[in-house]
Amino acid sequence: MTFKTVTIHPEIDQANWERLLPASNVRVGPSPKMSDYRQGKRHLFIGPKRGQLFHLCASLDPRYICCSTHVVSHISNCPFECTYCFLQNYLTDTTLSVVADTRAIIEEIREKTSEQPWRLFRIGTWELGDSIGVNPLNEMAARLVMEFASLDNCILKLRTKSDQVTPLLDVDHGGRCVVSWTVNPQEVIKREEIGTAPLGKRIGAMEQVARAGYPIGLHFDPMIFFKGWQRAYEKLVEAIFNRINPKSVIWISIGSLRFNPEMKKKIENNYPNTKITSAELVLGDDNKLRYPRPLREGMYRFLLERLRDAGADECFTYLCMERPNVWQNVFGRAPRSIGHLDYLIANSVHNRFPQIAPAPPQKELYLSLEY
């Protein structure tokens, strides 16, 4: 992808970015203000850190069992055009922006995570954009990976729908980074995840980072309902685990299509060929439209069975943004609380990847967390 313009804030050392950017369209100045969500994807702004970037995932809702991941919001907007993306209903300044000062980001994280040294913090960079979707975002990610190697109780979570992993392969990551992929059948990628890497290239990138020693995360989220979905998701699981050893996979999340009601018209205006808004959807307590619960549970159970068939049952698998009764109907059990799920993930990391979390997590401390 080629950006129409690249703007570097005057406080940023331009020389550090020259080798990564085409000199013909780089300028120095303030961020260009783009009001159109899709137009903003073609204009990159590299700026300094302003304010606090580290916080709990904004999707956390105490009425649901959330994984309580933390995020660093240093990327805003995304080069890809997924029809279901919430950013089209969220961003006001839509310029694709990245905060360049990794040292300042790390210092904020270090200060805040030092208050709970017993806790394993999982920290993602994908809340408002793809972690490594395009150059120079992947180079920026590589710098964060190197910095995270010194944070003993933190895991950096890069999440992507791309195959742009080359800058990560020779980085000394110290085992403190998980490279994750959102995965869907190729039919869904072609129709609904416009501009993203095809499934085969995503899996090829997984193989590369696994050889480089990174744990892999898999996110079957959002699952999309369509005619023939069962066979499509069965083939998806087979395609991944025919090439990826489950021992390399640190966790798997599963979720289904969901979006705010006011986003429906925006989806239909931005992507008139999509069919995702024509499905039967119900409104949840978090003001998000979802498939009816029996359908969601059936999709989750089907996928879980296919994962077990593929030998991935040892991978810690959890649901994203679902109530305890859905967990119970899918797994036959449910975490007692958000803090309990946080503990279960930390305990799985300790047991399966002890180089990342050598000390066993203290359950009572996780259960005492308040949200």
Contents of the next structure:
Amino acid sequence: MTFKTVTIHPEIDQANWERLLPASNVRVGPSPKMSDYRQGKRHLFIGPKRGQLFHLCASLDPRYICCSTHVVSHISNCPFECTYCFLQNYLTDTTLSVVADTRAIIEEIREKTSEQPWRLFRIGTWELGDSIGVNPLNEMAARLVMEFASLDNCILKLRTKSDQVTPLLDVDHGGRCVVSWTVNPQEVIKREEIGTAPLGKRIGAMEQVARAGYPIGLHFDPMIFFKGWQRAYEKLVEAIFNRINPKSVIWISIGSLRFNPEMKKKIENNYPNTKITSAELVLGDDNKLRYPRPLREGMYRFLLERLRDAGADECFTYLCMERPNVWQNVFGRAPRSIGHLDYLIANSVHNRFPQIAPAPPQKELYLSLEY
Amino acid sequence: MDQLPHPSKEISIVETEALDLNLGFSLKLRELGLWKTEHLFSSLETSGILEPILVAYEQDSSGPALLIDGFKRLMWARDRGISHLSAMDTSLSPRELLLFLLQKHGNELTSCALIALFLDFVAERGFDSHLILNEIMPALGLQGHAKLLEKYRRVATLPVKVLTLCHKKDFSLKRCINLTHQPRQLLERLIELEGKLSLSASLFQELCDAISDILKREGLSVEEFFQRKEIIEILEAGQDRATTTRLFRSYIRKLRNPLLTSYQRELQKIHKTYFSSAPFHVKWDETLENRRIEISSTVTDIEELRNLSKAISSEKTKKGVKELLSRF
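Beyond the form predicted on its own, can we have the form predicted in complex with the partner chain?
Full assembly next; the chain just shown is listed first.
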């Protein structure tokens, strides 16, 4: 994908970016402040850091069991067009923007995470866009990866639907970066994840980063219900684990389609051919529409069994934004709280990837976390 | 709004069949069944046409006269085979014409649907969009934004019968806009059921949304959907409107939410087995999301409280609650 325009803020040292950007159509100035969701994706703005970028994932809701990941929201908008994406109803300035000042971002993270040195912070860069989906986002990510190597109690979580991993491969990541993929069957990718890398290319990219020593994260989220979904998800799991060793997978998350009710019309207008909004959906306490609970549980259980069949049961697997009763019905057990899940993830990382978390996590400290 | 110049010009005789009716917003209202003519027509029957109709000519006067005011009189005259009428000529600028139209019809625009129809009507006739945005929309209590005008114009594309319903039920702009996203054929088919169903604004919207989702999900056409045996049975059973509406709505809900419906049926069965004669109410979360049962009752004396307490702690209640919770 190429950008129609690239704008660099005057405060940014252009020389730092010259190597990464196409020679033509680069200008210096403020953000073009696009308003159209689609058009904004074709215009890149590289800007300075303004305000705080590090915070808890905005989806966290104390009524649900959430993984309490942290995020750095230095990317805004995404080069891809997923029909279910909340960004189509969220951004006011739709220009694909990225904060250039990696050092300042790291300093903010260092300052905030040093307040809880006992805690393992998982920090994602995917809240408002794909972490590495397009050049120069992937080059920028590579810089973050290098800087993260110096943060003792943090893991950088890159998350993507692309195969743009080349800049990451020769970076000294110090084991402190997880490269994650959102995965779905190829038929879902084709229909609902427009412009993203096909499944085969995503798996190819996984192999590359695994060879480069990165732990891999897998996110079967959002699972989409459609006629023939079982066979499709079965094939998906087989396709991944035929080529990826479960030992290199640090965690797996599972979730299903969810969106705010006001998104329904937006999705139908933007993507008239998608059928995702016509599924049977119920409104949860968090004002999100989801498949009815029995259907979701059936989908999760099915996927979990396929993961077990594929030998991936050693990977820490969790549900995204679900209630304790759903956990109970799917896993036969449920974390007691958000802090408990945070602990369980940290403990699994300690046991399976001791180079990232050499010391065992202190359970009582995680349980005392308040959300 | 500025005071309009009085169109006091020459009187001429015009041919009723040769008039240009392009400015006939009244004719639009007639399509919606909103043309009240009884009073005027009975007065015309008694006294004939006393006031000349109002017309304007293009600058070179070569084209037909453009009828500006007197559409009802013209229709009355045509129906009676009157071939010529007295007309007062005028020469209004486009702005004055537009303001004249607004003055004439402003009070009739009592719903979003009619405002939409009017704005589309004037825009369609090539009136300057600046005039529409800056003079007409504010005069109608609207903000003169191009996007808002676009929305109203989209509403005006709804089928006439749907617009009539929108007007009669005073649908909001948001509701009208929602309807514009529905398949046109579905809107037309549903509106045909007005005689059999009591269609409130919210029910019409609910049915449209639900059926449109079912069509998309199942890959059906509107006609295929309405050919379903169950639908034909409900609509042709000859029941009263209220019953037909209830049955139709419940059937559509079942189709839209098959899983929830089947779970509810199961939960109702458990309720019937264990709690049909209980002195308390048992409720659960109908979305099936929250695993909790709500038990409530009212007592008026201590004896009732004793009985309630006994009933709540009975083995039957515990078994019933356990059964219900096992579905969550």
